[in-house]
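Starting off, we have a lone chain in the form predicted alone, written out as structure tokens.
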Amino acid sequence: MTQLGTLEELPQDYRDAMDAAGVAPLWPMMRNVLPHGAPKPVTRSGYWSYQAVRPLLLRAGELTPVEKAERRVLVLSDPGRGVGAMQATASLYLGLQLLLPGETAPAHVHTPSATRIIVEGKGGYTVVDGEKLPMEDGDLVLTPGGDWHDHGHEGAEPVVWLDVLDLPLFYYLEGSYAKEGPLQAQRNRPDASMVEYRAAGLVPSRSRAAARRYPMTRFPWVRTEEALREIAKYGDGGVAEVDYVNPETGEDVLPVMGFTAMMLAKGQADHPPLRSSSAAFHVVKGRGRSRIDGRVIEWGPKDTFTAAPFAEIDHEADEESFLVRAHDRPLQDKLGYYEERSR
């Protein structure tokens, strides 16, 4: 490889002189924009216990009503960036919400994309255009960017999910904002889930009604769960994994950011090839461990840890466990350098 020239190699005038120009030389940077053979992501692999951060989160309930804070969050900062950095990894942010009894969070839009997987609790519910959609343990809920959306609790206990965006993203690009309005209107039947994309292989007929962009924004995870089961039943003998897709057109169901759940049995180990992608690991249920590049993560239910991109990762299960990975495979689709590297 070749050996490139420093900055303190120049003469001080010239330097001088660049600055006054507002230029700089491009050799003494080109290794680190533009290292050989893979990434060196700033990105660190994190880990956040559930049970230590679920008292914070209640504690923040008593703290600050929701009023004040619009969406009560505990943000989960990558390490490699520092306690509180917006970014989990370099495209995905991650942050603990909570809801009380009786409580709802304004309705607002912005340019980000939104997952919410939810943690725990019962009778919450978002409102997306004007859409109810319950919020049941693990299921996946959508809130895309462009959509008004707006949170509600009817039931008796705290509801908490994990918030998944691709802000990092947009706040890059200095395109991130957001609007606030009214509490919306709730149409009187059941989300899309439960009525026209009830079952897998079956959409409304094309001639009644064109598909909306996102024609289904939760994804109840007992039906998740279920196709998991059927997979590793059937299947032969490798780790059950499923992609929420879009029903309508089998794309992954946000431009930047896709999910996959996946399903271990007791004893059964994972080791996946290195993925140019970043990950943002969810234990649903179950216990087990991770080792990520040489770091041992022991997780157990409700935990979140991550993954840098071509971070080499082995599972291990040691109780059968369920686990959703968000990523950002489709927006490195869109920008056609996606690579998987056998290990």
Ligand code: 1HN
Given for the second form:
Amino acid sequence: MTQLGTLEELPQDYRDAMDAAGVAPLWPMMRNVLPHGAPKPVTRSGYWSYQAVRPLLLRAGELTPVEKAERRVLVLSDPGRGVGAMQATASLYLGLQLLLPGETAPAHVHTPSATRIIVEGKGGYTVVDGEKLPMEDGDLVLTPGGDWHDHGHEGAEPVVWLDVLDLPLFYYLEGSYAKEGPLQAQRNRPDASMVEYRAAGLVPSRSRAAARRYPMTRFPWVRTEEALREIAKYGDGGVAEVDYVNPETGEDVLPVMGFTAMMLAKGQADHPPLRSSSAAFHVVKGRGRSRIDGRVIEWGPKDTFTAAPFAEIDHEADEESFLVRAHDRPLQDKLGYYEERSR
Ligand code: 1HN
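Could you please show the structure of the form predicted in complex with the ligand, as a counterpart to the form predicted alone just displayed?
To see the whole picture, the full complex is given below, headed by that same chain.
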């Protein structure tokens, strides 16, 4: 491999002249921007114990009224970028959001897309473009970019969910912004997962008006778990996995972020290929451990952990476990570089 020239070996007068002209040589930076063989991620694997974060989140509920927060969230920062970084991987933002009984979080609309995975509490809901979406443990609720959304809480206990956004990408593109508005009027009917898309393989007749771009924005956990259990029962013994897709197109639910739910039986291990996508794992229930690039993470219910691009990942479940993996494979597919490498 050729050794490229460094900045230090260039004469000082030339370096000063380049500075003054607002230019810089590429060659000393070449291997930084184009490393050989595989990317060199800044991202490091992170782990957030729900037990550890929950009291801090509840304290935020005492310290900061929702009116002062717009969204009352503790952000899960990538250890590679440091606490305070508004991202968990290069493309994924993660935060734990708290809503207390009777509170509402005001309506707004923004360019990034958001997804919620419900962590605890009953009676929470989010309204997405006028559709009221109940939030129950493990549900996946989408707020596609450009859709108005506000949150509410009709229950008696605190409600917590994990926000997963493609915010870092929009921020990087200098395309991230929001508009605010009044709470939305709610259509007086159940959400589309309970009506138009109640059963897999059945969609409203194609002769009717064109479907919405994001026709189904709530994926009830009970159905995901049921599907995983059946696949595990009749599958080949491998780990049961399902991808969340748009029921009208079969494509990923959102343009940038993808979601995959997996079930590990008690004692089952999983050794996925190295993937070019980054990932966040959320434990809906169960207990086990994952080795990610050599670091062993002992996880339990409601915990969250992350993996950088091309991380070596091994999972092992001590109990029957269900995890949801958020990733950026849909974006990488569109850019034409998504890759899996065998180990
Ligand atoms: C947002 O709109 C929500 O609507 C949560 O609940 C977290 C983080 C950054 C930017 C927008 C929400 C967010 C967010």
